[in-house]
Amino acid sequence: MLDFLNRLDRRWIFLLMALAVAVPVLCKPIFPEQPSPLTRKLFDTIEELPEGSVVYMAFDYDPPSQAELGPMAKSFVRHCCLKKHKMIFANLWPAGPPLVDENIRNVVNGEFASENFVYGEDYVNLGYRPGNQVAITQIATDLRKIYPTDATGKNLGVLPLTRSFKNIFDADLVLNVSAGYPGCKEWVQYAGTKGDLKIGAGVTGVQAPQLFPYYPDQLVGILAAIKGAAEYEAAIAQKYPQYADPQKNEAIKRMGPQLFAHLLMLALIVLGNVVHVANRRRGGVR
């Protein structure tokens, strides 16, 4: 048995991982989620903003992180629409614009089609700009210098929402969905240091631990990985019962496969260590 475990082909482990995720995806088990205090803080910040507040949606992510960040971005947009906040979308990742379009199409003009949100008055999509932290610095000083027009080619000076929007400090809140560099860290470093700016973040699991030192002084809240997204969906569902159906909440659905994969990981770590101890007892050199 020990020899079998020592020689175990890694492809069997791959197969186990595939099954641990694929079977729950097919069976769709749903587990209850409760918002943690960290999530609740961010939710309350958006909830307590007066209706019509301007929220700058810095969506700095791309398809590889869509699995974790897509549900967060959707929840942020959904929550802002529920509160009728005005949204200014922008991103610093070249592969980001279609993901912003998707949120606008599916949430602002899809889920909330009956609200008839008007482009230019209720929301604006600025589009992509390169330059990473230099672009952030410019957005914090004079946004119009790098965004003379929006993503659709419209002059920002003629759109009611952006006509008097000089820089990021004209926003009541910045919601950053961040997949890495440039992202939340750079927003804190290059915009947050320039003045009193409220930044809330939804970040990937890889990035989350690096951002905890910024909370609560430099970030008003952090949604960390898919669990953070699921908690935020739960917070919305608690306040707005029309979203209580788990089928409307992508992240809550993804927590099912997550559970089984976590258990597999733990089992593999334990098994690996049992093999290690057994090898040492046998006097092996492995």
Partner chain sequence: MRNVVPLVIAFVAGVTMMLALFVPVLQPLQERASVWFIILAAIAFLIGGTNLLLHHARKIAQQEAGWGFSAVTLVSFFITVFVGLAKWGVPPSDAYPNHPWSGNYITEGAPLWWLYQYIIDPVTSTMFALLSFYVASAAYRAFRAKNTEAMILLGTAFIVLLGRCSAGTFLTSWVPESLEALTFPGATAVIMAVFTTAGQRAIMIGISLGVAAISLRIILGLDRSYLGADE
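Given the form predicted in complex with the partner chain above, what does the protein look like in the form predicted on its own?
We keep it simple here and write out only the one chain, dropping partners and molecules.
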């Protein structure tokens, strides 16, 4: 057996990984999710805001990170619609506007079409602006200097939702979905440190460790990777039974392939170390 493992072609490992992902994708197994404290705190923050609160949706990500962050953004919009909060959408990534439009089209005007959310009163799309952390600093000081109009060219002064919105501190909560720079770290450093501002984050897995030190003082909660998105979907489903159907929750559906792929990786790591130790004992390190 040891000789067999030493001579095993690595392409068999690639095939195993392909099967570990493909089979759950086809079979669609669903596993129960329980919100972590980080997820639960963010959910409770949105849930406890009074109806009609203003939430600034800073969606700073692009299509390559859509698979990981798209379910988070959708869940944030869905939850705000359920609570009938006012939403101001904006992004600092040049490839991000179509993703904001997708959430507005599919959730605000799709899933919640019967609620008749009115543009300008219930939600506004500010669109993209360049500038990275400089733009964030300006938004924290005077929104009109960087956003005199919305994404369609309408003056913010004529829209009921933004007529009296002077800067980011007029928002009751900032929700940032971030794929990197500029993103959550910059929102904390260039806006959150300037005053009393609640910020919730949904970030990629590689970003999450550098944001944990900001919780709970600067960040009210953090969703980390697709796991965090699945936990948030589970939290919504627990509170609102109409979302208990797994088919309505993209992140929960994606946890099956991720689980089996991770289990295979762990098994291969253990097996590799066992083979290595066995080779050393036999006197031939390979």
